[in-house]
Each structure stands twice: as C-alpha cells, then as structure tokens.
Protein chains: 4
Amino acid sequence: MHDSAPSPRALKKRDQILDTALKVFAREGFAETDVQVIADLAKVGKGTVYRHFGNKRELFLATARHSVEKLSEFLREQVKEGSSSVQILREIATSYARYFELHPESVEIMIQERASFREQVFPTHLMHRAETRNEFETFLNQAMAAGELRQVDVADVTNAFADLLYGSVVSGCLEGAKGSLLQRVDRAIDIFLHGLLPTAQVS
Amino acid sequence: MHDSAPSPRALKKRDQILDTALKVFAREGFAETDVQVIADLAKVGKGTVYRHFGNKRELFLATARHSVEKLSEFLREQVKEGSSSVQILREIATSYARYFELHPESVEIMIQERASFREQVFPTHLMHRAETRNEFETFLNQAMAAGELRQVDVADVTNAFADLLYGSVVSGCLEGAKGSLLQRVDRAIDIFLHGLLPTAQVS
Amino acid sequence: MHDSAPSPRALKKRDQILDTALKVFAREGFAETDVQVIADLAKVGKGTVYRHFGNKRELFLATARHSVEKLSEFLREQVKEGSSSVQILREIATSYARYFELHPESVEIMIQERASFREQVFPTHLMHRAETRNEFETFLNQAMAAGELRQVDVADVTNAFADLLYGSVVSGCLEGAKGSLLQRVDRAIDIFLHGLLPTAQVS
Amino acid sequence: MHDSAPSPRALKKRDQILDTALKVFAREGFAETDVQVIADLAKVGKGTVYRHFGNKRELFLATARHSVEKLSEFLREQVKEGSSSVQILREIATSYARYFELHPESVEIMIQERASFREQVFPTHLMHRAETRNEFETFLNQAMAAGELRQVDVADVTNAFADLLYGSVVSGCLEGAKGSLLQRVDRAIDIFLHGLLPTAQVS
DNA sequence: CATGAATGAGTTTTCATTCAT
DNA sequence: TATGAATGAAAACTCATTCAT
C-alpha cells in the first residue's frame, strides 16, 4: 500500500538474493540462468525474488549494479590520495585487477551485461560512468598541469586506460590465461606509461 | 555418413547461411537468436541449417570462425610488409579497427562468443590464436633487435597490445561511443607507443 | 529440490493426469501420443504434466505402474480364499479377463510397454513380478500336495499359465476378435486344465 | 509407365532392404526407426527405399509380412506329415519356438506390429490368418474324429493354442527370461496336452 | 531408375512469470 | 509478505517425404 522505507529484514533478503544471483549469473551466464536456482540457493521462494526485482532482467541489472558498486567502493578504499599521480594511476589499475582477482564472478557479470544488454541499458561499467569519468579526467588534467604526465587529450587517455584495463581483465580471466591477472595488468600499465618506443624517459 | 567432398552447391548454401547467421547472431545475441529466423532470412528450410551445422551451438561457432577468418584475411591484405616496425604496428591496429568499423557485427560475435562459451571452446579471437601470436612475437623481437622498439618482454607487449585493441573495439562500438572506432584506436595506439610519461622521445 | 510429502491437492492432480494419460496412451500408442493432448484432456497446463512426471517416458511408466496396481487390487478383491484350488485358478483367470474387459486400455498399455521399453525396464506385467510369482507358485505347490493338481514343475505351470493369459488377453482384445475376452479365457483355461488328450479324467 | 514384372535386380534390392529393415525395426522399434538408417545399412539411397515401399508404414508392413512368410515356410519345412496328430501339434509348437529362437528380431516385429498398428491392419501373425486357421482347424477336426484328441470346440483349441504360443514367445524372449524359448514352449505344450488335473490319461 | 539434399510440420521440453493460499 | 504450484509461450531439433539432378 504505502511506500515506506524497506525494512532491514527486507534489505537483508535483498542482499542475500543479489549475492546468490552474482554467483549463478556468473557461472551460468544470463540466458542460461534459471531464476529457480537462484531462489533455491538463496533459500527464498521464487515469488520473493520476483517481488524484489520484478523480472529476470532487472534482477540481473541490479546484480551488475551491485557488483560495480562494490568495485567502486573497493577502489576508493584502496587508492590513497597523497601519492604521486603516476602512483595513483598504477594504484587504480592494480586495485582494479586485484578486485577482479578476488571476485572473478564480477568479470563474468560485466561480460554478460555487455553481451546481453549492450547499448540498450546504461552501461554500468566503471569507467564509462559519466561521474567517474569526470572525476578521472579532472585528475588527469591536474597531473598534466603539474607536469607529471605528458600533455595528451584527457578523453583519449581515459578511453585508452579504460580499454586497456577492460581488455586485460576480460582476457586475463580466461581459463587458459597464464600468470596472474594482477601481473598482466601491471605489465600493461608499465608499457602504457613508458610507451613502446625507444626513449630517454624521465621517471 | 558419407564423407565425400562438399559440392560447390553445398558450399554456396553454407556460406549463405553463415552470412545470415552472422547478422542475426550479432543483432540478437546467441541466446536470443531463433534458428528459424536465420533459416527464413537465408531462404532455406530450418532442416537445412541443421543438416549443415548440426546444432545451434555449432552454427554459432562456425559463424565465429568464419568471422575471424575474414578478419585474418583482411589484416594480411591491409598490412604491407616493408614499412617500419612502428608503421606496421600502427597498420595492424588501424586495419583491425577498420575491419570492425566495416563489420560491426563481427564485434558482437566476438563478444557473444566470449559470453556464451568462455573457456570451453578454443578462443578463436585473433590475437589469442597461438599461430598468430607466435608470428606477432617474432615480429616484435625483430623490431626490438633492430632498435625500433624498446626492449620489453614480448609476451607482455603482445598481451597489452591485444588487450588494448580488444577493449577499444568492444567499447568503441557501443551505441553511446563518441567518435569513430578508427580514431579511438589510433589515439590509443599513439599513447601506447609514446607512453604517458613526460619524455624526450626519439620518433 | 524439496522432498516433502506431496499434498493431497497434488496427489489429486497426479491421478487426474494419470487417468487421462491411460486413455490417451492406450488410444494413440506411446510414440504417437502428444503430451499436449494429455494435458488438454486432463485440463492442466503442459508444464504441470512435466512438473509431475519429468518427461514423457516417466509419465508412461507411471501410467503403466498405476495400471498394474489397479489390476493387482482388483485380483485381490475378486479372488476369494476358501474355494478349491482349481476354482481359484479359474477365478484368477476369469478376474484377469474381466479386468481387461472392463479396462481395455490397460491391455494396450501393457502392449505398449513391452513394445517401447522391452527389457530395459522392470517388467511391470503382473505375472512377471517376482512377488506375485512366488505367491502363485506357493499356491500351486500346496494344490499339488493336496492332490488337487497334477505334479508338474511349478515354474513351468506358472509360465504356461501366465503366457496363456497374456496371449489370450492380447489377442482377445483386438477389434476383429469374436466373442468376449472372458469367454476366450474361460475356454482356454478349460483346455489348460483338462488337456487336449482323450482321457478319463476326474474333473 | 508400364507395369511389367519387376526385374530380378529390383527384387534383389527389395530383399536387401527388407532384411535390413527387419534388423533395424526389431532393434529400434517402429517409431524410433529412422528410414535413413535402413537406407544406409542397406547401402541404397533413401529415395530407393521410398520408391520400393511408398512410405515407412508400408515398409514396416512389408517387413512384417516377409517375416511371417519366412516363418510359414519354416513351419512347412519342419512339420512332416505322417506323424501322429499329437506329434504334429508338438512339432508345430516346437518349430515355431525354434524359428523365433533363430530369428529373435521376428518376435520384436510381431510385437511392434501389434503395438503400432493393432486392428487397423489385417493381422499378419500366423495363427490369425484365415487361411492358416482353416487349415489348422481342419487338422484338429480330423484328429478328433480319429480319437487322437478330445472332442473340444476347434475354434477354442485354435485360439488357446495360438495364444499360448504367442504368449510364450513374447515372454520367453525378454532379456530376463531363464531357460531357452524352446524349452519354455515344450513344457507349455506338455501341460496343454495333458492338462493340469490329476488323471489317468491314455498317451 | 537411383540418389540424397532440402524441407517444414510436428514434438518434446524448458522456464519466466503469475497468483491463490 | 512469502511461497511455490501452475501455466503456456517459445525454441531446439528430428525425420518422413519429396523431387531435381
């Protein structure tokens, strides 16, 4: 009837469902997932899942959002202010990799989201979110102004940085991938910072 | 039963189906695709599709393989020998981008393949193919020996290069993406070559 | 998932489906039966049929089992203790025939089961069931000991008796068969008891 | 165009198909049989099968007929005139059993025919065939007239005899059946001849 | 005549979603 | 609110039959 704030009880059940959904969607993929399985593993009735999320699509989207939020949180915790810009750049990348190493299901969710919903839904992936993007570009501008980074179009850097991370994570999590994801990203960032060309660089 | 060589007639029908499948799988995604639709658009009976490919999964995989082969071919045509190593690196990236700009469906197929089949199947994506990989790493080694590129672990460079391209293509093809894919990749490679750090580089 | 006791409601629906399935399988044969038809006639959704029985094969097997159980019950009700052994033998045969005359669909189910599942499944046909068989052979032994029947190998008698009944029922239910099944079985048992050879029997 | 007699070449191919069909129908059952499999095993094109038999149903029926004819032939070869009536009766039963022991596929065909076509088609099973039936009843009449058999309604005897054989063969061929079919039939006929009642019989 | 590629009607089975309890 | 039984739309896949070569 009324639209009061959700009870803590309801919130708990919600999270219980989201956590289960994350595992199942990641393991089976969106299309292959049977909502009944999520309900069973979350120890709730199927009706409850639908009460909370409306339909399978929304359940998935909520799961993806939840996943990105946890990633965001993790990044904020990990990346400390006060370091040099380059250090921060490295820390972002490293934390990003570490997060996905700790939560490989999140990679699958990210991939499933892209595969099943494409442009139709607002892309929840971190670097694409306007807010984060702005924040990041401001950071880049300051670093360039301070002479810590080369003067390059910040949008281009943002794109390249995000694309490199995205590609590394997606490729680095495949069964066959050798070495840790963390290492893969670290090396990639190294090249990204120093470039491939022979040079007499500062840092 | 029989294992005779396929008639040219059969091959033609096969390609007819594959071309249609590419479009439909790209538009709808693997799970959402109804084989009947492919059959209808390819102007063949559904039975014919199954006769040629056995099941939906194999049809998709054949489509993906077909797609990679066309990309491979395109790259070999576009990337001319005789240029400088850096030039070749750029040409690979550019051609790669140009291909996907010409055939945006191929991006979707690549994504769908990763999303629906993961590590279960041999990854057909170009840079993952051992053969291509070896070829590429040999090229890098030569370039480094010639002093055209910095001395870096070739495996790391290959990974980073491939991941950057993959990420750029996947992100750059989304509806919301501004600018052309070609531009996005071009700028990314630029940064990748020169690095982000302030420097007094040669080229 | 859950394994709680089925509710009476569920049991009712189960029986409703089984009764319909008996009719349809008998009329159309196993392979020719469309589960949709059973669902429609049972006034339930097709999903409900599958929820209860898993698949067509299990539905059929459950139907066959159900049918045998009803036959068993009928026989126990009809065949009264206390008569002479010969009388009981006749009563078994007669009741058997009467049952199939009342429920001709059961004959078809029996035939379909043999035709579609052969030795793969435990033969549910009455006389084949070890339990009933032992019971029957004990009865024969007593009758022979009491001098009411000739001394013959009980296993052979059981086989012959069962085979004769089975054959009579299967043949006697065909469209073209003249006379009632009851009569056919009665006459067959008569010959079976007295033999074909000319004789001066006691009766 | 014209309707000339089939060439010996055609007849050979016909038999080749029928022999294969017998095996496949027996192994898979009517509904489960794929005509393509028969064609492959018979080393002819599928079209050829259809040219010769029109459709699957007719192919099966021809197979069943073929099977009965071979049984008939076998019986005529095996059952010698000149023996006593009782001896002939035994020989019919024994030969019948022996035939099915030699050709277990024929049992399955018989069962499949009953299961899939019931009364719809003229029953090809031996004892049901009017011609054979008349012949058999004439034989019984003579035996009774000669005092070799008890005076019983010949139609009843024929039914019982046929039903007993049918039931024995169908039951005796199941995987689990102990002892040989021949033995089972032999013992059954023994009881059938002498009866179950205690007696002072002649033979 | 022989062949086997092509066809599409027909069936099984699944699962998102609803709703009575 | 929570539940899970019921539903039926939707899709994969098969195979009898046809017919162009």
Contents of the next structure:
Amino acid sequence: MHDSAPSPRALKKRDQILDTALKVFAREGFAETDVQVIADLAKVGKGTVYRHFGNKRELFLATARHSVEKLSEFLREQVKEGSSSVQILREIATSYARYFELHPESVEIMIQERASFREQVFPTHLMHRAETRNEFETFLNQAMAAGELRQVDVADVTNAFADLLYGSVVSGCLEGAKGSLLQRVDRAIDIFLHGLLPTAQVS
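Here we have the form predicted together with the DNA; I need the corresponding form predicted alone.
Coming up is the bare chain, nothing alongside it.
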C-alpha cells in the first residue's frame, strides 16, 4: 500500500518551513542555527519540522535544494520564448543575477553547503547544473545549427557560461556588492558574447 501524496496544506507548510530556514541558516550559519528558532518563525512546532525533514542536516540540505528549485522557477518565468539565441542567453544571465539580488541568502546557503558538507554531499548547485545541462546544450546546438552562434563544443560553452554566472554572483556577494549584481553580470555576459579579440583575429 502506497502512502498518499502530501496534501496542499502539508506542501504549503513545508515550503513555509523551508523559506524560513533559508533566511535563518543564511544569517546564523548551519552550526549556530537552532531548529526551534526556525519552528517559531515559521509558526509551527519543532516536532513538525522534524516530521518533515528528520534532523537539522536534512533540513539544511532540503533548504539548499529548495533554493535552486526557486531559482529554476524564476528563470523559467523570466526568460521569454521566441527571442533570438543571443537574447535568450542575456535573459538567462540577467534573470540569474536578478534572482540573487532579490534572494542574496541563497548565495550564503551555497557557500555554507560547500563548507559544512564538502566531504559528504555533492553540491546542490552543481547537481542542478547537471540536471539542466541537456536542455541547455540542446538549445546551444539548435542555435549553432541555425548559424546564430559559431560552432564551439557545447560542453565547453555550458561550463564557461555557468562558471561565469556562478563566479560573478558569488564574488559580487562576497565583496558586498549584492545590489549591483545585475550590472556586474550584464557586463560579464557582454564580454562572454563578444569576446576580447577583434573579429578578424578570432581563430
């Protein structure tokens, strides 16, 4: 006999706990966070938190996953279909930056996950990158076949694009420039798309 699917009310409560946990873990750090504080702020009992997530470690990892899922939802809402491939790349980049300007606590979670669980778990943001890789590489292949982008190894392009976005956002937040991430990423993606060499010198 299979368990029934969680009710909408239970899913809403779960998201409420995760949204609260995201803010508390980002502010206090994993080691210093008290699950009771999360429960109080989420207006649920501590037992409810443990019933949903088991323990603090699992709550943190679920929070990291929740963060990248919210990022994915945001990108799908922001990036418009029907645009040129170059415009889509720009929209992905600027939407990525806009998300982290709105939710800088998500950067803190990525950094903490690496620091606290580097020997135990595969980083959530890299797992997310792997899950979305095929879709992005299909988009690149189509753009190259249409002559909108020059022929380059799509795996290399995917890695470079993802590294550029991640590095720009993390560096910007570490430098205290959360409010200018959009401008920072916009400039970086412009260089990414146009390169540094004059067209005649590109081999």
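Fair warning: this is a prediction, and the values are worked out from it, not measured in the lab. Residue numbers count along the first chain shown, from 1. Whichever C-alpha set is largest while still superposing within 1.5 Å between the two forms counts as the rigid core.
A displacement of 2 angstroms or greater separates the C-alpha positions of K46 between these two forms, with the rigid core held in common.
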